[in-house]
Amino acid sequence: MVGKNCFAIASDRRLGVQLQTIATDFQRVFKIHDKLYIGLSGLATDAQTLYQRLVFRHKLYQLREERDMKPETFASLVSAMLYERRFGPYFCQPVIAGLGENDEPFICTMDCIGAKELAKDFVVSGTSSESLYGACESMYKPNMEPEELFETVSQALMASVDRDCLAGWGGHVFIVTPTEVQERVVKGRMD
């Protein structure tokens, strides 16, 4: 979700195989650089493999260009990597969030073969996406400050994962501003 020169990216903490819970502290949001994060919902092994390959590609870009990748460029890279595996895809739905030039927030999501969906307010993915759309649409306001953005994202996440038996066990919320990154753990239902 986008705020005023900031963004928030959040995920739940449950890792499961169908209805069986495997772990309750699973990390789905990964840092690419200080102003760029990616959230990977879907199959855990594919998410970890895709993240490792993306870090590799970003490091090669840093060596060649001597700068960090812009969020728009990174989104195109992720889309191309997913599309080149379209016949045996990674079972992941990435959410990309970053601060671009002049600290303008950029968010997008894509399906498992790399079809991008750009937005100016919020994007969602994963098993709770239907209820997340409703919660985010009702709570979103433009130009929120970081603290208000944290409250909004946390309330939307908790409201939606409480309605989904395949998600939950709290959440990780990252608030990224031009000067700092705040990571907070939100406690939720543990059943």
Given for the second form:
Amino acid sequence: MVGKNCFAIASDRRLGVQLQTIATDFQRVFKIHDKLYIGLSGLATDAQTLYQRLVFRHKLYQLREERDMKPETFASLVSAMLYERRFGPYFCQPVIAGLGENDEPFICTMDCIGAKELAKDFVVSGTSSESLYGACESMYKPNMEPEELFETVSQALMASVDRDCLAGWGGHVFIVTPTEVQERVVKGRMD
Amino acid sequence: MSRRGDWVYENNGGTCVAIAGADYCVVAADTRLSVGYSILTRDHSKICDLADKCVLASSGFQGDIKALHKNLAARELLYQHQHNKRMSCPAMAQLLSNTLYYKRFFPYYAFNVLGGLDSEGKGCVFTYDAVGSYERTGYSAQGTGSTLIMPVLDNQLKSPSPLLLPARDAVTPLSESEAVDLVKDVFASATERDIYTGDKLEIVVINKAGTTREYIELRKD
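After the form predicted on its own, can we look at the form predicted in complex with the partner chain?
Let's see the whole complex now, leading with the same chain.
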């Protein structure tokens, strides 16, 4: 979700196989560099592999270009990597958030074969995506400060995952501003 | 849109919401009727006044819904003639459940929310699945936009847990106008993201004084 010169990216913490919960502290939001984060929902093994491949490509980019990748460029990279596997896809829906030129927030989401969808307000993915659309649409306001953005994102996330049996066990929220990153674990219904 | 020759249902879309208050009940539904990706009409009411303190909103297959409403209205009239009074909301709730389960093996494709005042004058909302399983709650949403709306209602109208003792009321402490504003907000959000919800919103408020109706414009795309 986009705020005033900042963004928030959040995920739940459950890892499960249908009805069985395997882990309650699973990390789904990964850092690419200080101002670029990617969240990957869907198949956990594909999320981890994709993250490792993206970090590899970004490190090469850093060596060649001697700078960090811009979020728009990174989004195109992710889209291309997913489409390479058009007929045997990674079963992941990424959510990308970063601060671009002049610390302008950038967010986008993709389907599992790389169809990019830019948004100005918020993007969602995962099993609770419909609930998240409803909650975010109701709670979002433009130009929220980091503190208010944290509240909004946490409330929307918790309300939505509480209606989904496959998501929950708390939330992991990152608030990224040009100067700092705040990472917080939100306590929610543990079921 | 099914290619099988024997698929007899279709989903006409739409969303219904009800919220119970201390001495009122708000029942709302959009007025769009769709089939597939087309709109059949922007002006179709999903709400049926069954008794003076009891209102039913249903989304799903409108053919089955029309039949269901007709069935219930007829049964209510019979009750009036036999008992010389109108059916109370909890009584209608049980009747609806039984009517739906009667067709357990060829169900009414209807997702219902019944709202009204109980015999003490407190707001009550009953929520159903397609075959009659029901529960009295403080608020509910059914239909294509229900997954978008329920989390927001949970957040704003959080019910106390049913495991608490002594048992607490599920009805919201909000005032009537605040509840109506909340309904307008959630429908505005659902209209943005659900293609089957939109056009107009019909809001029915039931309280001691009677029943009032209000129509609000929603996005038409």
